[in-house]
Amino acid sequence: MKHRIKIKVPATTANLGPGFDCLGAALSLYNEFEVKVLPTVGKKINVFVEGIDADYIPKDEKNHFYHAMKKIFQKVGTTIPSLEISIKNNIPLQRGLGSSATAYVAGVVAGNILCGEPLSEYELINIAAELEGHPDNVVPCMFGGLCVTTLVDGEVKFVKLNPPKDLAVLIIIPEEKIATEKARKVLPEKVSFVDAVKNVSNVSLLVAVIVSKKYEFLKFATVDFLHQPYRKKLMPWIDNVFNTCLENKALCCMLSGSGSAIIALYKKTQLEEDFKEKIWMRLRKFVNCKVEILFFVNQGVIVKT
């Protein structure tokens, strides 16, 4: 058994406009996890967390990373040993950037390594998706890239696309957190046939735009009719943020996951050195926020043993 493992897992942005619960992409922001097997007799767990929102991350058996590891040991039929877990949290919680997905993915990967790697990546991603509730975040966490995902008879199916290298991702991160459960509750039980057709059309166009690099269509292809219009009531600043970014060279704007973060896509060549400061000065008129410039990444989990 390995006795020490370090894992880095990328943030993700899901939905990507009309790709509700089916599109997700990995970003160049990482949570870091380290686990050590302790020689202690009897079950023991020590969890240390530093970084963004560290005070809100459980430091006992409710910790997502530990819970996912335990799930693997149960699956394999082995007793989980005493562990020391260290987490450096760089991805803000409840902003739609896949923070919980990183913990579940890192946990199943670490657990599998500690058990001697009896499970395949496909088995691990299904366990992580079950823990997370849907696959659009965990798949790009695990494999990187831009992933088209679905569930077929409860099993994850996906296709990974190479992400665009010539685009940058401007992330607007409001101070206000929005839990996924709260964002789900504002969604309607039914939508009109017309809106459903529009969304199918746009998500199809969006995938074609990414593959063909016809970025002039992004503004239209990322318009959503299933979730963003209903989630606006939780984020009254959203239209002003969208308009500000679009007026400042953004190709498109989207809610990241269920929010509260918003992403705007730019051509890398459009981002001047002081652009982040300039756009933040404009955006802060509408919402207290931070602004970061990230990039799509093609690699998911990074493991050191």
Given for the second form:
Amino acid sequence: MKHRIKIKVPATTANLGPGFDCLGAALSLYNEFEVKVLPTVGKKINVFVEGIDADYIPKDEKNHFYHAMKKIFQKVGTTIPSLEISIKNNIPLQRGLGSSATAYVAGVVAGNILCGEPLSEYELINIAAELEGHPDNVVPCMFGGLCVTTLVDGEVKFVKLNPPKDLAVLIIIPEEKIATEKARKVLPEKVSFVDAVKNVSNVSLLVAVIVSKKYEFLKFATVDFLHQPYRKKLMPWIDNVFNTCLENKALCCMLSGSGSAIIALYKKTQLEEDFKEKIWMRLRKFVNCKVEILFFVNQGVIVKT
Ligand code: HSE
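Could you please show the structure of the form predicted in complex with L-homoserine, as a counterpart to the form predicted on its own just displayed?
Full assembly next; the chain just shown is listed first.
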């Protein structure tokens, strides 16, 4: 049995506009987790966290990575040993970039390896999705690519597509955090039939656009009627940010997951060297933010040792 594991897992952007709770893609930004089994007898954990938002990550049993590992030990019927956990957190928390999904996915994978790999990937992704509450971040986080996900009688079903290699993803990361729980509370219980039809049309078009690379349709296909209109009130600067990106060559703009980050897609060839600096100067007039240029990635979990 392995006693030391290192795992790298990608950030994810969920929804991609109208794909609420069902579309998600892995991005080229990673959290790193290391776990060592300690010889100490009795339940004991030491958690060390460095990097972005490190102060906000629990260092006790409430730690998401530990919690997910513990779930696996419980499922297998083994007592969790004393552990030392080291986390390098590069994905900002509560910005809709899948930081909690990285901890759940890394936790179920690490727990399974420590237990001698009794569970299948399918069992692991179901446990991770249950911990997270929705599958659209954990699936691309585990498997990479752009994933279409659903729950059938509570079980995860998904299809992974190759992500567009010719697109760059501008991520606008506001200073302000927004918890998913809070962003889900502003959603309505019902939507109109007209909005539901518009959403079905757009999300279908979006998947077709990604597969066919007809990127000229992205601007229309990414318009959402289920969550963004309601979540706007939490981000009053959002229209200005969308307009600034669209006026500066973006193919489309969307809320990343439940926010507060925004993503804008560009053809890689459109981005000149100083683009990041230039767009940030324009965006910071509306929101206190950082910007990063990332790419879609086709690999999810990377187990290093
Ligand atoms: N689909 C989820 C939501 C993603 O929009 O609430 C959370 O990041």
